[in-house]
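Let's start with one chain on its own, the form predicted on its own, as structure tokens.
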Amino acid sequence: MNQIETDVLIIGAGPAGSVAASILQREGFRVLVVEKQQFPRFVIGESMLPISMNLLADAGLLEAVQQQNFMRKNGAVFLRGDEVCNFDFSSQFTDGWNFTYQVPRADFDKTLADTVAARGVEILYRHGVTTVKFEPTHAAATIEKPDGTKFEVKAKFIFDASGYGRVLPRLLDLETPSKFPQRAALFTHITGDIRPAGSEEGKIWVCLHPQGAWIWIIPFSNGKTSVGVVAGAEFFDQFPGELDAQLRAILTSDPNAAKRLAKMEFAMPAQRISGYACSVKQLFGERFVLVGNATEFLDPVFSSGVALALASSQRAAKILVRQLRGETVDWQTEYADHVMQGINTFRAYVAAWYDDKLPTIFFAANRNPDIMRQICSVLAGYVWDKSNPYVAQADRALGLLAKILKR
């Protein structure tokens, strides 16, 4: 078997690989970058976090997707029937950017790979990883080319960013089973939606059903929007019928929804998707880190993925870049417990939508300008500044106020 040699093998070619490839490319490493699908290719997770603005910069990549003129987001709108609890980026506790972007991830993550490629970077496209295995100086792993045949490729590192493909957790028996109920989100892209104007077009809307589940909104600018409804199978079991006529009836049976996609027509068929919460046993090990989806999905409801890729990406690279270079790092402080703090924030904010604490919260008459500031830093991303209470005790703030709130 033919084998080529690399510092460093990226698995997955969206956004975690790209950074990833970005900031060890920039650091005078080789990579070398496989990826399973052909882009540019569908996938949801399209409503980006101001955090992760700071990150692209970092990696060099934010020129080139600003210059692709995504719709600009500059907050969100939960709504529940009469009640509305509109974030606006600009009025939050954490210093940083006050907006990002809704993008169709198709163009979106191959913008990403685009400009890393151009900086000399190699991605194999339709290429997939078979088997890895880990020797004392090195890793090797197993290419299959889309033409059957395959190669090895030996490397320092590899790094998995393959997102829901989860290539190590399956190769390496590293998953385990997400602690959120399993859920199903059914989705589509369509054209005709009625906008609100001016600064309020680009936010996210959030709707919540009457009958327990909750509805996305997102705008793009080419003129279509994301939408999709997210709940547990007896909510869908409600609403028989072929999928985009079950979507279609939650749709406009919601009183908001209804209201802005009355002009609505589909741009392509619905898609579902079953039982995406996922976990792993432990997210690095000798010659190996996992990030993004790779490590631990939990919910789409507050649009951490993108972010939270990002954020493990950058972080993972900066202390490969240290070891490689002959220094000591310690990848459990460094590394995983720095990245499930801020996983742990937004589960004790995904676990609060679901219990009713954050409605209640959203909704309340009696809203707190100060602590909506602080809740909104989260929304926004910043879940690793300690100095925010909303995030350094989130279960137990939240869990106070709520209780506060319902008196």
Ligand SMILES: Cc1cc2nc3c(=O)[nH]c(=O)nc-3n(C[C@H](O)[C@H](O)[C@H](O)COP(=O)(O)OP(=O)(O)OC[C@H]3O[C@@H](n4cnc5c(N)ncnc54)[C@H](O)[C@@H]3O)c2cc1C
The other form holds:
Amino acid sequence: MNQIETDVLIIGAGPAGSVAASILQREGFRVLVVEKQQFPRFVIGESMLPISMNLLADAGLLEAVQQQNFMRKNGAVFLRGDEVCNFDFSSQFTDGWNFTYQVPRADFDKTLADTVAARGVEILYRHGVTTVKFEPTHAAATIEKPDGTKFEVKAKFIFDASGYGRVLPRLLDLETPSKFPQRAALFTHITGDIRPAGSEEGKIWVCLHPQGAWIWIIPFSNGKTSVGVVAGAEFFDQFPGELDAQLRAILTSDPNAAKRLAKMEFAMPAQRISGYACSVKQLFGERFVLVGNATEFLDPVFSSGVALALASSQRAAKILVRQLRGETVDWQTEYADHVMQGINTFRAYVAAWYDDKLPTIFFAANRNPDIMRQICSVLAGYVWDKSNPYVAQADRALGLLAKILKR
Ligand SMILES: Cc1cc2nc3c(=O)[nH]c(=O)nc-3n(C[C@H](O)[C@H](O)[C@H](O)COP(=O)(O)OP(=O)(O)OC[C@H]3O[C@@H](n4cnc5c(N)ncnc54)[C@H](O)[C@@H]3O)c2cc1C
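Switch from the form predicted on its own, shown above, to the form predicted together with the named molecule and output its structure.
To see the whole picture, the full complex is given below, headed by that same chain.
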């Protein structure tokens, strides 16, 4: 079998893969990215968080994104019947970006990948990693080409940015079930969205469906809008029929979505995915690290996936640069603990969303503006700002607040 050598092999050219490639290549290391699909390719996960702007800028990728004319997103609106909770990122507690973008991921991911490729990173599309082995001096991966033949890549280190592919968790038996119940998402892109006017146009809408589900509405600048519903299996059983009919029935049975989507036409067939919540036993090992969705995926409700993918990948790439230069690094404290701080903050919010604490807080009649600013920063992705009590003690703070508001 033919063999090629590189410093770092990156599995996957999604946002996590491109950020790592950009940082490592900039620091002078040889990087090879292996991507199973041909870009542009569809992937779900289209609403970004403002912290992603910091992370893209740091990786030298923000300018390329800003040139794409994506829809500006300056907040999030939660709706339940007649009740509305409108967050604007300009009023958040943490000093951070007050807007970000809603992005069709086919275009966004291709923009990032093309930008790093233009700087000299080799990306092999339609190539998949099938096996890995770790030797004392190097790591080796078998790569399958589009014609089915194989070759070996010898690398000093492997970055697993394979997202839902979860290549190393599967090959190294690192997978462990998520503690969240398994939910499903049914979604499509539509035209005919009757959008709010002005600066409200680009905000994500999250509608709490009266029968126990939530709906996302994410407007793009290309005239299309991403719509989807997330719920447990028993919710979907109430809406029989093919996926398109099922999704249409769900969207039109929520009062807020029904009004906004009264003129919708589906721009692609509805898709359903389930069982996406997942976790791993460890985030790193000798000569490898897991980044982005290859680590843990919680839930889509707070649009945290891409932000966590960028943040974990940036962090890991910077630690690896130091390690490859001969410094001693501590992957546990510098990487795993840091990444888990972000994941665990979002975990507290996801749990509070589904056990009704957050809806209680969001739709309370007497919301405290200072507290809402602190929660807004979490919704903007600033989950490492421990000066924010709704980050530092997320679980406790949300629990106490919901209890007081319920009295
Ligand atoms: C229903 C739903 C809605 C979501 N909504 C949002 C949202 O609004 N906002 C948000 O931020 N996140 C959202 N997410 C999460 C988001 O999809 C992910 O967190 C994000 O895509 C992770 O990026 P990544 O770079 O880690 O992986 P990916 O974007 O999945 O990229 C991984 C790449 O690795 C490649 N790959 C896989 N296997 C192999 C292999 N064997 N060899 C080579 N390459 C391989 C894949 O082809 C893929 O291109 C949502 C998730 C779900 C399930």
